[in-house]
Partner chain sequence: MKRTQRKRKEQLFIWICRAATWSAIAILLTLLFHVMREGIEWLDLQFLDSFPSRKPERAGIKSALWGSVWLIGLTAMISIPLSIASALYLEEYAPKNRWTRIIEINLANLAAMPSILYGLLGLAIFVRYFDLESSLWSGSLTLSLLVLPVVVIAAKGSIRSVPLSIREGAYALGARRWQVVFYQVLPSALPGIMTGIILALSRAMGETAPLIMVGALSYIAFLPEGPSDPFTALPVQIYNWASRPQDEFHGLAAGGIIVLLILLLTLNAGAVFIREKLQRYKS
Amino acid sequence: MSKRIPFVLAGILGLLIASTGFAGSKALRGTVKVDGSSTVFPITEAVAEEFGKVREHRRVRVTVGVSGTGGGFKKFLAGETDINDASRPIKQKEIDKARKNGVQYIELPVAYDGLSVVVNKKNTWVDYLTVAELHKIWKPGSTIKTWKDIRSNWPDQKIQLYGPGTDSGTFDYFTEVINGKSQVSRSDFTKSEDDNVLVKGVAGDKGSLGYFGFAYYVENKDKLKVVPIKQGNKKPVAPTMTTINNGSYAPLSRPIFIYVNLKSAKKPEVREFIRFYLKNAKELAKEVGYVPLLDQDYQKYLDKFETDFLKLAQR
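Hey, can I get that sequence as one chain, in the form predicted on its own?
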């Protein structure tokens, strides 16, 4: 009897360790690779940070790159990443590439964004811009060089333009709704996939004008002035949490997404990260300056993820 006590105690102790997680036997391990949109980056980064604070997740490494939506899809469709952040829906040529490469994926909307047109804080003359004026400024072959070229009562000051690079989903969306076709734009502007570079550029030049995701404006309100947009005969509307959510900030409101490789989702750490993402996106989207989906929408997309993954796992 006395000889068995240590073994019995050891067994009990082992059960206690397992149930409390002290030994880390139930802890997830591995790496979750994310890349893509700089617009979606703030949400995904916030999710990754909170995910890592959970005790069971501390051995999971989540890497979040910023290659732009298009650049991210190139890596995603080559099987180099598990998740792609995207500020636009996947294009047909990317869908074709996914089929060719055998990449099965699921599209999950995570929030709403309102592309924000911004000028320097010292700009006192711009009260709003119309969609037609934005087209006049940004169309290919545009002859707009100064603010006076837009409206005759504005100053004869040179415009310095800033915008996302061509791999950006924000660039795709803006050019589509303003110029009528994705990727169609004047080329003589300062471009970057990093929105912080654009913020710095606009903030440092009185004659500047640029555009990027709403969260970057919110984060830099003290350095920038947002420009209300007038569509047709409607009153000018500025991007806010309310106007983006109710659709009155048009035509520059849009959903933003994450795309998940369903093969990657076979890895427990990726699967758990997606679940955590959708369960916490509402609060974290608001925290970083985006407009969250409705509660039932997050649950709907979580259910869709679970269903699609289960179908794949049964094959």
The other form holds:
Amino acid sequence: MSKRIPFVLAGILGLLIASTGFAGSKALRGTVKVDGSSTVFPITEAVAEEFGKVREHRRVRVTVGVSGTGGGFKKFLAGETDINDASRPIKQKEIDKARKNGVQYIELPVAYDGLSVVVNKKNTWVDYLTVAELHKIWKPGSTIKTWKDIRSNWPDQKIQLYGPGTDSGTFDYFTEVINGKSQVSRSDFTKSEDDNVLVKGVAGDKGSLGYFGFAYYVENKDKLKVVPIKQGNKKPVAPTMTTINNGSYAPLSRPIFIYVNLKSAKKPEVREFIRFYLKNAKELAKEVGYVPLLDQDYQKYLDKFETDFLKLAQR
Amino acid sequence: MKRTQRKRKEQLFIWICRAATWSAIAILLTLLFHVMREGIEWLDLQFLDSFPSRKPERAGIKSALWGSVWLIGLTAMISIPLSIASALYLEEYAPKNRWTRIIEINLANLAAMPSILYGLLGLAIFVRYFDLESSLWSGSLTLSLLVLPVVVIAAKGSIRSVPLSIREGAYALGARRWQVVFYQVLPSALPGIMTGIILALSRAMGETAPLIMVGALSYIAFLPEGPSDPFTALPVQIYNWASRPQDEFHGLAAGGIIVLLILLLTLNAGAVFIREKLQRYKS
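Having gone through the form predicted on its own, I am curious about the other one (the form predicted together with its partner chain); can you provide its structure?
Then the entire complex follows, led off by the chain already shown.
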């Protein structure tokens, strides 16, 4: 029995050599490390899945983690990841950190998300909310306790608020747009990092009001009522694929991004992954419930990536 | 008169205890029923043998399942020798002074620490300081830290319960100390130690928070080939699916929970089996 071991070893060695030989020169290899926002995750997951199906990519290992936008940036700026999923633009503090660590990066929008303001199905009185009213409800120290406090002809029903946790990029964006400063908000509302909890909360409580990503509203249309948002003198607009895409659902529609490390983009497998991402994001984003950018935008960002960024990389 | 009153009191007490037991079981059964109803339709070979996917009908737990198996295997390899050795030292060799008392109090405190703190520790020490990155090494070392205090305490108890007469008998026959420890104390204590280990490992298997801290991934479409590879684990995958908007993914999460439950029950059954078998061998 022990005499056979050398043969077995030789066989394994042979197979190894053969497999590397047959892979050909075109096959990419290496690892693409992505981390960051849970909002962007479904799109990146879809891209990674399709990317892995291409024959030339089957030796590239794509890993996607979910540490939240901020947690992901920490790793990204320490050079631990190649790409960061972000549901908000990079903050000044993070830009400073990047400069300090010598990390150069590029920001690439990949889709839109429309923050949806929702109320209970049984709420018959809300026809729309203005941005000013939202501010009145959500500003720090807000005294709004009932729906009557918002508009005097609305019923004296207690208002119950639901929103994402303070670590979430959705919270950052909503507070920035509605309250003028990121992270500034009244704090006496039900928070959860899990949007499904918010959906359940709003669906089970007649006087409730909450906000979260568009995909969660679309999946729960039968349980929730979405509130059209009125900005300035414009007509109230409800979030749909079209209104988010053409920008008329303002100001609560936001782009979501991937950030790519310059050093990482020198690796051919990362470069190829980014190209694949921007070429397929339109279809895949739609499939997982997000609103794609315009065709020419994807082309624009692809060009930006190819020219500016790679020029920088060669320096 | 007084007797009937006492009897009535006793009856009442028995009924309270009975109600407590049954309500616990009822809650467990409700949970199980709920999970089964949602998840059972997703359970098939394809589910066990596919990588995660954006399409629920194509998605599976292959990477998570194997990640968990790797994690628990490595954790067992690291924590079993360490914990048995420390328990033996503390019970059989260490002098009973202030230092060992402090160590023992700390063990008890560590066993009660929230698991996310172990995650933070693992992130600072294994991922960053030792530069192991978010690998199976980091994950299993962190889980080892998590189970060590629990296992050491269980092993200590089981070593302590070895009757003095066995040691004295061995000494009387001229055995040295290490002979007593290795040939008498350890075999007698082993069933209890193994039970402690397996129960602690099943707890580690269900942990999510420390693994997320050390960087367990959410999407990974290859299996780990060694302990330095990145990984995901069943609880992380379940958590990910449970927080998705689509109902189908919640079904997948329930399916994952069923698989995790089956694994845990198998481990626990293994613990019972080992205990029974070793005890019979002993007598």
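Residue numbers count along the first chain shown, from 1. Values in this document were obtained by computation on a predicted structure and should not be read as measured data.
**Report entry** Hinge residue among A86, V64, W147, R254, where one rigid part swings against the other between the two forms
**Finding:** Between the two rigid parts, the hinge is at R254.
Query raised in the report: Rotation (°) of the smaller rigid part relative to the larger between the two forms?
Result: Spelled out, the smaller domain pivots 20 degrees relative to the larger domain.
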